[in-house]
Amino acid sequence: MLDYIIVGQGIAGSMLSWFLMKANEKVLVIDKFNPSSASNIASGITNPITGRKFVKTWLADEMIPFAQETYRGFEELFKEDFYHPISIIKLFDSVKAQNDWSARSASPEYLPYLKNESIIQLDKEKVKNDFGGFEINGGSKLEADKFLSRYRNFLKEKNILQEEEFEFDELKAEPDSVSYKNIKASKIIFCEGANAIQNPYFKFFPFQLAKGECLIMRIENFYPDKVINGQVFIMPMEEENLYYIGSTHEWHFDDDEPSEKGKNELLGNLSTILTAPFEIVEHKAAIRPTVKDRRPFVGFHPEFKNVGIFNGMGAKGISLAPFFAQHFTENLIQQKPLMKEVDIKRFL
């Protein structure tokens, strides 16, 4: 009998299955590959300071070093590079923003994330930055699609990946175990991303799905080693002169396809910061799972005690998933309590 069935192999499912295997648990991952999933088209950026108010990311001091250690470990295991430190330039849009940042940056807790304390100016032939910006330490980017593909191959090599659409009618939850088709396990944990909204065990929880769209652009002679963050962010990709432009955030949508509305929103926001010429190469869209309090969704069903969920990582999933996969694993194996901020009991 297995210890865990993990449903989904996005960032959340990959991380949870990995930490459970490291704890010597017997795991099977069930997943039907979707190249347009939120994990596969994610920018992969980790940014320690975000938003208009320049707030330090929740748990940044613990979460970012842990994510770095985790992805570096995967690079050593797979003998491939897909995790890169990167400088992030946050642009000011007003004198008020400059003043807000000056007040914020005086706090000692922000000093580790400052490249320097002075306002910097970029080339105005490339970027509109009348008010300048500041440079952030501790940023990184994960080539998410590359990592997920390599981890998927790893699961195949271990013969612990079952490639199929999960069929809920085939799942039977017993008091001390679960069974799916001819497979029996102690527990099953759903890491399905946006598909959780269709999960009969968890669809009554307060998920909020958000559609995000991005553009891939060709920009000659731009900034190949920096993320430029304004109304949108411009992130260099691995191929020379290609940049990821993202992203929109839409609560009301009809499908997961790229839209003219999303494209126009991206181009409009891009026009506020980019002065260099560009060429659109590709337009992508995906649905992200979020929770109303912007915290992950971790724990077990109140009635079916062996049916769990690990979801709701949202736009920060690249950095959140490693930390909370380890946290959930410690809860499962060592009975350490879950953080109240992520425990699904907060909604019960």
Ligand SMILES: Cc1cc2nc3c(=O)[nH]c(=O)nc-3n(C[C@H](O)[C@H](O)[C@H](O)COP(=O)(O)OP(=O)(O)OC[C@H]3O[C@@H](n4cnc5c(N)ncnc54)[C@H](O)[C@@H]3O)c2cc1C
Given for the second form:
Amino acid sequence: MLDYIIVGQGIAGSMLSWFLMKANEKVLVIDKFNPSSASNIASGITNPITGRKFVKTWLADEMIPFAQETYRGFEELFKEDFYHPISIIKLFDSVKAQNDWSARSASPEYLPYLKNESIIQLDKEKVKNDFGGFEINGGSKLEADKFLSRYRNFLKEKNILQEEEFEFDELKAEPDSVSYKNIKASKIIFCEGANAIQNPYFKFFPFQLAKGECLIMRIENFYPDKVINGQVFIMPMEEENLYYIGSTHEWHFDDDEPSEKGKNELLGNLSTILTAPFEIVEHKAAIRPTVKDRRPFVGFHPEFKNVGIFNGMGAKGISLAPFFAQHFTENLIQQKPLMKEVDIKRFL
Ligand SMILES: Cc1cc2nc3c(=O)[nH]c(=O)nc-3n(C[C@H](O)[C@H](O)[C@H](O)COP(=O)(O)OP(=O)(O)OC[C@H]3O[C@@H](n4cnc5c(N)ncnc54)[C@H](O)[C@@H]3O)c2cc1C
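Please supply the corresponding structure for the form predicted in complex with the named molecule (the preceding block corresponds to the form predicted on its own).
Expanding to the full complex; the earlier chain stays at the top.
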């Protein structure tokens, strides 16, 4: 008998299966491959300071070093590079924004994330930056699609990946175990991202999904070593002269396909910062699994005690998933309590 069936091999299911395996649990991952999943199209940025008010990311001091250690560990295991520290330049859009930042940056908790106290000016032939910007320390980018593909091969080599669409009719939740087709396990944990709204056990929980669209562009002689963050961000990709322009946040949408509306919104926002010429190479879209209170969604169904969920990574799965997969594993194996902010009991 298995210990866990994990449904979904996005960043959430990958991390949870990994930490459970590290704790010597017997795991099977079930996933239908989706090259357009949120994890596969994410830019993969971890940014310690976000938003118009320059707020430090929730749990940044614990979560960011843990994510770094985890992804670096995978690089060693797979003998490949896919995790890259990167400088992030946040542009100011007014004198008020400069002043707000000066006030924030005086606080000691912001110091580790501040590379340089002075205002940075970028080349105006490339970027509109009348008010300059500041440089953020501690940012990184994960080539998420590359990492997920290597991890998928790793699961295949271990013979613990079943590639299929999960069929809910085949799941039987017993008091002490679960069975799915001919597989028996102690527990099943769903990590289906935005697809959770079709899961009969969890679709009633307060997901508030957000569609995201992005463009891949060719820009010659731009900034290959910096993310430029204004009304959109421009992130260098590993291939020369290719940049990721991200991303929209749409709360009302009909499907998960790239749309003209999304493209126009990105181009409109891009025109407020980019002065260099560009060429569009690709346009992608996916749905983020966001929850009403913007916190992950961790725990077991109130009635079906062996049916669990690890989801709600919203717009920050790349940095949240390693930390909370480890946290959930400690809860499962060592019975350490779950943080109230992420426990699904907060909605019961
Ligand atoms: C445009 C965009 C840019 C983003 N940029 C960033 C960023 O820079 N940094 C960051 O941290 N986050 C970013 N995000 C958010 C991030 O992508 C998500 O937080 C994260 O990917 C969610 O991961 P997940 O594993 O929960 O879901 P998903 O990535 O959706 O994975 C779910 C997996 O489950 C599988 N699955 C679902 N249902 C079934 C089923 N019934 N049977 C079998 N398999 C199933 C799917 O095929 C998929 O493989 C971005 C998102 C978007 C859309």
